[in-house]
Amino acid sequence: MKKALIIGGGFSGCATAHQLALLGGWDVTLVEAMPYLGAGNKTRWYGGHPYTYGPRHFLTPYEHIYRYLNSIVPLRSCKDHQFLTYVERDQQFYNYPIHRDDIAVMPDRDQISAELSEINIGALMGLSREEIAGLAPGAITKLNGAAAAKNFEEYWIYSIGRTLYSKFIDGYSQKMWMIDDNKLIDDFTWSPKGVTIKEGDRACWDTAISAYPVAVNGYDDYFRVATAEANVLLGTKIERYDIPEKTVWLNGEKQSYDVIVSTISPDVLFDQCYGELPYIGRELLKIVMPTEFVLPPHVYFCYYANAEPFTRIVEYKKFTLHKAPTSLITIEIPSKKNKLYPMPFESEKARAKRYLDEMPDGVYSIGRAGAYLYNVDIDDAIDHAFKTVARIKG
């Protein structure tokens, strides 16, 4: 029987353990530094309310991933949920993604409409407003400046104009990533490049499956089922790595494996020999409110795009459907105290690639941290596991 080591017990690690169990012929050890499985997706409790570390609804365009997870932890739809953004300069909440119907009630709607009609091609091509007006009908929409954007700020200004960018995107993104200038962001893999201005339905995810577990303990049963045939070592840290030899030291003993699947940051596996990969984290402030609900119907969380230190608040009952006369909200504050989100810089992606290129045959680095990609959610983590085990199977 072949031996496999899985490092990390979040969705990527647990899904890999499950797929190897289904494949058969593998002796699997899963090592998790925390005393529980599930990472941020584990259900926690506060004030009698279940919650996860951040809103962890299941969102996917992949029917087969949905069917797989639903077969183990039944899911219910939360497709109707909406996001709001508070814009202090207008003293108003607006839909997010930015909704075209909201523009009509904004105090600077005329300026916004003018910018949208020009699509900021003037800024890109050096044309004056008069020169833009002289372009043939339809020419502006064909000259999509966003495609030529060199950084995050340019992408959004060329897509929605400077006014909407300053209202919704500029301050929020600087706060989210704890940076002073959005022009520093040159990796767009995390940004919503599909819909910049929404029309029609105000539900945020009307083109994808959006769901949440029916069970009060959320996804916890999945982690138990997925790892039932693995040797799970909780509260355990690997003391030393020799990745080229597929060898680690556990509890003072040398252990070698046929396959290693890591879901932790790849720099850790090589003692950060090319430098430490940077991340941004979150502090989560939990508050129980003395009302059954806090946010309006269908609104699950609110973004704050201004000078306040927090990025958003979440009302967990909207996801969990927990019954109580009180409601739990959390306030999310960007922090460097933990590592949750890879930084969206091409230079850091290049550094991560140097580590990933060092992985020998039989060693795989997957998941959000393992692949060093922000845009990896639950469905992607499971998909990474599926594809990795398919490669192992050959």
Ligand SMILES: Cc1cc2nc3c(=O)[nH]c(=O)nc-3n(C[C@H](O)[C@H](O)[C@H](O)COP(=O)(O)OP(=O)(O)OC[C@H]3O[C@@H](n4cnc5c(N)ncnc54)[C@H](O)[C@@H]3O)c2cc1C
Given for the second form:
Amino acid sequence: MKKALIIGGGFSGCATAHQLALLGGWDVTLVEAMPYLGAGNKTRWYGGHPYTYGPRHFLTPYEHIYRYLNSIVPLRSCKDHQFLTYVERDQQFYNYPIHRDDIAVMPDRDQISAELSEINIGALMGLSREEIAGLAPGAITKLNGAAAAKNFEEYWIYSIGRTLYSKFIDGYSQKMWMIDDNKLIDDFTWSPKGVTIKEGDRACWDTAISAYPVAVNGYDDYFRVATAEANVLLGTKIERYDIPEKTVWLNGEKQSYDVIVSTISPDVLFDQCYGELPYIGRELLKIVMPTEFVLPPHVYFCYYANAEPFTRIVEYKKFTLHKAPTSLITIEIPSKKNKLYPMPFESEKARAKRYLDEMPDGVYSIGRAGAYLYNVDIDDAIDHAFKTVARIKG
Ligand SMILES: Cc1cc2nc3c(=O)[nH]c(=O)nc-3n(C[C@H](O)[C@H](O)[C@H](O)COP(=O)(O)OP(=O)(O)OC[C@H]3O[C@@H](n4cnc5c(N)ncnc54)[C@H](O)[C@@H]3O)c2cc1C
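What would the structure be for the form predicted together with the named molecule, rather than the form predicted on its own?
Full complex below, order starting with the chain above.
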């Protein structure tokens, strides 16, 4: 039997263990620092209500990943969920992503329409009137800001104009990343939610599968089933790494492996020799409300785009269908106390790349922290595992 070590027991680590078990011929050890599997996706309980750390809503364009997860933890559709953002300036909740129909009812709609005109966006992008005149109709808006923008602020202003940017994006992003200036964000490999201004169906993810587990313990059975054939070491950390030799020191013993799949921050594997990779975290305030439901029927969670210190409120029973006369909500507050979101800075991506380039054949660094990519959700983490085991299979 060949030996594999998996570091981290979130979705990417557990899905890797499962795929290796299905492949056969692998003796798999999975090391998880916490005393449980699943990380923030594990179901916890408060006030008699089940909840996870943040919504952990399963959204995916990948049918095969939906079918895979659904075959282990049956999923129910959450297609009716409507994403809302509160805009204090208008004292209104609007759809998120920004919806064309909402603009029509905003108090500053004339200003917004003027800013959305091609002339203005072209001028903001530094194009002359002659250059703008020479473009085919719709060409500037089709550029969608990304091609010309040098940073996150420019991307959004070129795409939606200054007024919508200041209402929906500016304060939210600064708060989300705990930064003073959105120009610091220069990584465009992701566009938040993939859309700038949406038209048509008001459900944000009308092209994706939107679901949540039926079981009261959410995703938990997935982690148990996926790792059933692995040697799982909970509450354990590797003491020392020698990645070039695919060797680690575990519980005082030196162990070598044919393959290592790491799902943790890659700087940890190299003693942070190129410096520490930065992350932003979240504190989660849990509040039981004395009412059966807090948010309207189709709203599972809301974003807050203003100066309030929190980014999002989640009402869990919308996902879990838990029956109770009370309702549990959580409030997510950006924090530096834990490490959850890789920072979207090119300089830090370059630092991560230096670590990733050090990984020899047979060592893979995957998942949100492992790949150092913000844009890795549950489905992407599973996808990373599938692709990694396909590479291991060769
Ligand atoms: C607040 C919040 C809300 C979210 N909501 C959604 C959502 O609604 N929908 C969605 O699709 N995605 C959501 N996500 C993202 C998604 O859940 C994760 O990106 C995905 O689960 C990542 O899986 P992973 O295995 O790569 O990483 P993780 O789940 O972080 O797993 C990594 C594991 O490694 C362990 N570990 C860390 N260091 C060590 C070490 N030194 N030794 C051993 N183990 C270690 C950790 O304890 C953890 O269990 C959310 C994320 C956050 C932070």
